[in-house]
Amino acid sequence: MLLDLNDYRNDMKRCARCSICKWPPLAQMKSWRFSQNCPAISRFNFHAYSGGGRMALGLALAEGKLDEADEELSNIVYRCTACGACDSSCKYNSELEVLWPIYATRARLVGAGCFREEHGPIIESLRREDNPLMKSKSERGRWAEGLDVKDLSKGGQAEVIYHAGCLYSFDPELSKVARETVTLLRSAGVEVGIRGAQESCCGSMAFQLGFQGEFIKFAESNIDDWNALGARKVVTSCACGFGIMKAVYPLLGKKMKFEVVHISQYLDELIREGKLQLSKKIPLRVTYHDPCNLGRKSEEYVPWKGTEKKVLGQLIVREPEKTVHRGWEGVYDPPRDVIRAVPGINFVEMERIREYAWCCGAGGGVKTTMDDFALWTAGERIAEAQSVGAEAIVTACSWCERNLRDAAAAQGKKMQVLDIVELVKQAR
């Protein structure tokens, strides 16, 4: 079992609801209007839903003292993007697990069979079509016919793998993002395989849901299929199969034979290396979002176990030595070195940026739960890049670039959304 909420009962103890979790560290802030960092405290404006709040609930619930059959608890819970924007404030100066405790709160949830009712069909999809969209397994593929790909599902192997993901291969007005990303590969010369319709879900909306069995089975199922199949390098756009690959999978304990890699570190690796050329000038004013799973919630994670003891009445100390993710070793600059190879382009950073950034709303479930928090989420992302003079957003997850057209188109707002490929597309 990966989420146990016993694991964190010192850290949800020694929460000194100090609020730290609400806002970027003070050096960070350049204004009052763009200085929260938590949508759900942002929105709901009750200690309950922030991070400490959260602490203060699973702390509760680990004590006995909450029924996981409380609805309004269910609620908060789950009122929450996952975005880990609380956790990385927090460790600006402190070792304290925030992220993770309300990870295991839902699964403690879960356990206990009091998951949320609209959680039910996403996971009957997830158990009968590979995917948490409601959509049938055997159109999976379809978003590839025609290119000049090897599909791994009519046999063969390959060393380099390519993973749409789930939105990027059945939204059909994203999909061409996948499509173009083959192409982008195979022009620079990459022989790259795909899985056509065997390719699954990655698994992270069920373990952000708390559904771990289901994780598990998505996570463990994918590796061996890479590693069967020759993998060296599992490519992939999907922002949120990227986070999980990289920080939960290794936790299975499965060896992986393969290098788990964004696609915009591997555009920014093949431009650099001069197997992509952009020579179109686009005299655009953009700014970049970074999504969630993309920076700092894909960093490794590993689990701290051990013993501790205090020093001077007040000090903890820690054997072995805690490590602190702190959400600092996240995929940053690639995305903004590719956008800056492109000529024309005028690059201004919004307000909030890097492990600090603000998330675009579409996280833990809440897109497909709770569509008016997460369109309220990106509008303030929005508003954010209009405050820069931004005249587009780019983004490198097919998630934040939905939700986001979706909030520009809600709310009437003028703002292109494109994705990092379709930039480096456009100036082919």
The other form holds:
Amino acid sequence: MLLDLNDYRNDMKRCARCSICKWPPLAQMKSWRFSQNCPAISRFNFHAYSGGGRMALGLALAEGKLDEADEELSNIVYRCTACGACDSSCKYNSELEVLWPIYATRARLVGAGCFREEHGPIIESLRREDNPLMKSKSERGRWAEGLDVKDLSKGGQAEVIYHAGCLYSFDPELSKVARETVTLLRSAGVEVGIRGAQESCCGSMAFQLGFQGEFIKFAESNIDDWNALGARKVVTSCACGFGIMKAVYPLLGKKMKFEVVHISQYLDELIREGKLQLSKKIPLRVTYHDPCNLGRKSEEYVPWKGTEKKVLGQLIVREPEKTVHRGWEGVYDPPRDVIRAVPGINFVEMERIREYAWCCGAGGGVKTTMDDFALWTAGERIAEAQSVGAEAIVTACSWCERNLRDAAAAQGKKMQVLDIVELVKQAR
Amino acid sequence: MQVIVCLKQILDPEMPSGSFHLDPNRKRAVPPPGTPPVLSPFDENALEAALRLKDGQGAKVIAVSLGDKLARAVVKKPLSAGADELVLLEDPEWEDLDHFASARVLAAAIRKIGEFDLILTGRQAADWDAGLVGSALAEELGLGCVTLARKIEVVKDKVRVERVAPDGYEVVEALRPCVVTVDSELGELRQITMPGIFAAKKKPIQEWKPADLKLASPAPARCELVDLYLPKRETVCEIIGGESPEEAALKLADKLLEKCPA
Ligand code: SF4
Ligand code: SF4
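Output the form predicted together with its partner chain next; the form predicted alone has already been displayed.
Following is the full complex, with the preceding chain placed first.
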């Protein structure tokens, strides 16, 4: 069992209600306009929606003071993209877990059957079709039709396996990115294999929504399959998949005989080694959006178990020492280095970046079930990109791309949204 | 035509085995975090049967669920799938009823609903797998009962059922109204859609308590749960070696004879 709310009772009790989780650290703020970090509190403006509010709520649930079946409770719990910005901000000067109690609160509600009805079809689709998008699994491998790539669903093994992920597989606009990824890897001399129709969801959506049981099934079967296929490297362009494979899969205690790599890291490596040369000039002013799951949420989570002692009447000392993941070890530089390697590009940073980046709004099931909230959040990011004069947002996650593109279209904003793979492909 | 479908909320029978544990004192399985309860899959087959009748010849479908602490997101699923009404029989007194007591409460609710042509249940609930409630319900209501349906048609005043048999199926006819229990061979419940969920929000839900059914005393239990435990599996492994395969085989034969003398 990964998520038990009781494991976080002490963290939830120690939350000082200081509200630091609602903002990036002061030293990181550059303007009042873009000084918030939590989409939920920024949009709904009521304490319960913030990281700290969610700690109070989780504690009340753990102590049996709240009725799980309350409709408004479920509204609050799920109007949150599980982006983890609150967690990184709180940990700027604390060691409290904030994001994992948020996950555990959801798992607690789900266990009691108090999930939202809209989540039912998503989970059902995962069970029947191995994807959360209500698409038929027989169509999963279609994105690769006609590509010169080894399809492992027809037999054979491969040291490098490309995991396209659900949205890149099924979204007609985004599946181009999956095709371009394979073409780029092949042209750099990488013998890559795909699982075609047998690829399945990474389980991230189930995990974020609190459906831990469903997540475990997907995670375990993916690990078994990749091991059996002889993988040494599993490469994905989906940041959500990458984040969950890096941060959560290792907690299942299964041997993973492969390394998990995000395409931005792989492209960076191939460019450095001279295996991919970028020669075409792209005179575009671009900025980079850090996907939460590639950045702060991709750090391996090490659950802490041990004893806590109070010294000098106030300081908590843990035995053994706790590994605190503050979001510092996320993947931040490789995508930026890839962008900088594009000839003629004009790269500018936004105000909220790296572990303090503003979420695109799609995470935690929000895009699928509360699109208006997702689009509002993305609109804020687009405004931030416009404020630094960017003509395009480059990012490295299918969900971020889908949501940012939808928001730009819905709000009539002139902003290109490019996958890092598309940018590299254009520069070849 | 009015079809009543009985659906039971159970622990997910497909939950990962590692998350399953028992409370030995209360003699029950403890729901793990992150694994929600579900409708018994066979009851979902029964709902699908009802919805096919509705699609084919038109029918009003009423779903009925019985228990305590019924999870709304779970028990409202029939409405999202296409059922027209939901009746929830929810009370602490109705937690963990045995099969016969469940049939008694369901029968009382069905009598209160009044009008019906057909009552459908799953062939068994996927928690205890007893397969008794359907037949016991027919007994309570004094109706005929056909079990293990894989196809149901209504022809004039009769119900024609293809009934699963070990080597194929048999065709059985029964007079309406009657109870039919449905097998998984009938097919999975259709996929729930977002428009289905939104449409369900306007559909009527009735919530009835023991007093509404005029059931004065708790139903007497006819089954007693004496113990509940996870079976212990012990594997003792002994490797029998030998210089050659023949020698190993001889040793193995001796060992077997020693353990189970002829
Ligand atoms: S979660 Fe952290 S930052 Fe937020 S109120 Fe609690 S202690 Fe303060
Ligand atoms: S996870 Fe993101 S949206 Fe949710 S409370 Fe924390 S900062 Fe806000």
